[in-house]
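Read the single chain below, which is given as structure tokens and is the form predicted alone.
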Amino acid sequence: MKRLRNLIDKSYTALAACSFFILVLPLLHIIGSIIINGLKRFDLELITSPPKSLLSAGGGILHAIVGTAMVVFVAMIISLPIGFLTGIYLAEFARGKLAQIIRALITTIAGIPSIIVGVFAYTIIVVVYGFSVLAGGFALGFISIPYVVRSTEEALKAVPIEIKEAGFSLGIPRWKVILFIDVGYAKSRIIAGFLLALARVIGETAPLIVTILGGINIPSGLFSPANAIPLVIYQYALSPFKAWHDIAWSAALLLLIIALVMNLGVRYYLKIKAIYY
């Protein structure tokens, strides 16, 4: 009987290992392909130079890097205040059916396909003001709101009740306890949630196709068309030019590095905060 149990245990262990390998293999293939092909044009010119002519082998994606920074900045300006305040409301004030309705809406928004969000931004911004950084930032900000709400709510719920009661026992008003004590205690998790929301939307492509137009010019303002790294990858990969294919691979490698650095940075930040607190 003991041998049978050991055999079953080893069988399930082998099955779990095989399942993990099958799951990871496509991811390793994608990452390996991006690294091998992306290193061909991954140089200083890629991030410091604007694009050149169609048949030229040089050029970079400076216009897309600037466009990405502007679009993501607008997205964070839109999503952080809304998501942060909504998260506080859900964690500290919302009760009963109202809280259930708000959480259901947040879950619904999180499940909306990103291209639908892009079309929504198109109908209310692009139709009026044209393709612009503002339209792209609005779309990405709308996508990131649920992630900010959830991270803020969960971070505040994790604050020990003793800390809250200590503030109340000193006669501190509730709003001050929430903003200065609860948020202060949970700020590391809240900041980590913000960064993860940023990492989530920085690689979005579908909403940008219908909101920022693309192009080769560096955006001059919020109401001017722009390009972004994910959109450059999409456009250059579909082009018939070998030079553009190389740039697309290198841009994908750059985007992969950005996302990896942000995710590892969040983990390291949380680890450091856990050590000191």
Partner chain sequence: MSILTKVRKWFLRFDPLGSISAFSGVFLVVLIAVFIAALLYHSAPVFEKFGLNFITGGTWNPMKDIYGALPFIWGTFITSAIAIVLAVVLSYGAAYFIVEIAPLKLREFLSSIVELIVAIPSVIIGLWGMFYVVPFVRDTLKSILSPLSSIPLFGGTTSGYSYMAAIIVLTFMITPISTSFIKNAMESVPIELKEAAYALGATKYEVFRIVSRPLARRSALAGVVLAYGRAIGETMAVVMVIGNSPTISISLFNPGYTLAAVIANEFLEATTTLHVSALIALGAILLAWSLIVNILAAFVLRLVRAQ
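The structure above corresponds to the form predicted alone; please provide the structure of the form predicted together with the partner chain.
Chain alone follows, minus partners and molecules.
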């Protein structure tokens, strides 16, 4: 009996180890294959020049880098104020039914598949202004709102009550206490949350397919079509040409570096836990 129980224990240990490695080995394989395949075209041309033409293989992905920067910038302009204020509301003022509704809504938004957010952006922006940086930025901004809200809320809730009370005891009005004392105290964590939200959307592809169109031109403004690094990876991966596959891998390496540096950098530097919804 004792031996059987030990056997079960040992075999479960083995199975557990197996499942962990089943999970980790593909990760290593992904990182390895992206480095190996990506280094072929990981040169200066990749990041300094746009594609030569729609049909030839030369050139880089400058148009996509500029596009990603513009789309993410628009996204942050949309999501930071709304997310920051809603975070303050949930941390400091939330009471009653309205607060419950808003809280449930934030979780709901986080769970909406990103492609549908893209379709939403299509129905209210692309239909009016055409495929544009604005539409893509709106979609990504919408997606990142819950992450900004959650990180702001948790950063503010972690402020020690004594610090707030010190402010109140000096007769400072509540909004000043929150904006200048609480937010000041929680500053680094709030900024870290912003960066994590940015990292969360920088690799988003699906909503961009239906909002910014792609193409090989460097976007000239808010209302012009654009391309983005993840979108280039998708389009080039589906193409039949080997040279474009190489560019897709190199773009993937670039995107992976950006995403991992932002994620790990912020989380290790500031000791912040990953946010799941």
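So that the term is clear: the rigid core is the largest set of C-alpha atoms that superpose within 1.5 Å between two forms. Numbering follows the first chain given and starts at 1. Fair warning: this is a prediction, and the values are worked out from it, not measured in the lab.
Here the rigid core is superposed, and residue 7 then shows its C-alpha moved by 8.7 angstrom between the two forms. For residue 20, the Cα deviation between the two forms after core superposition amounts to 2.8 Å.
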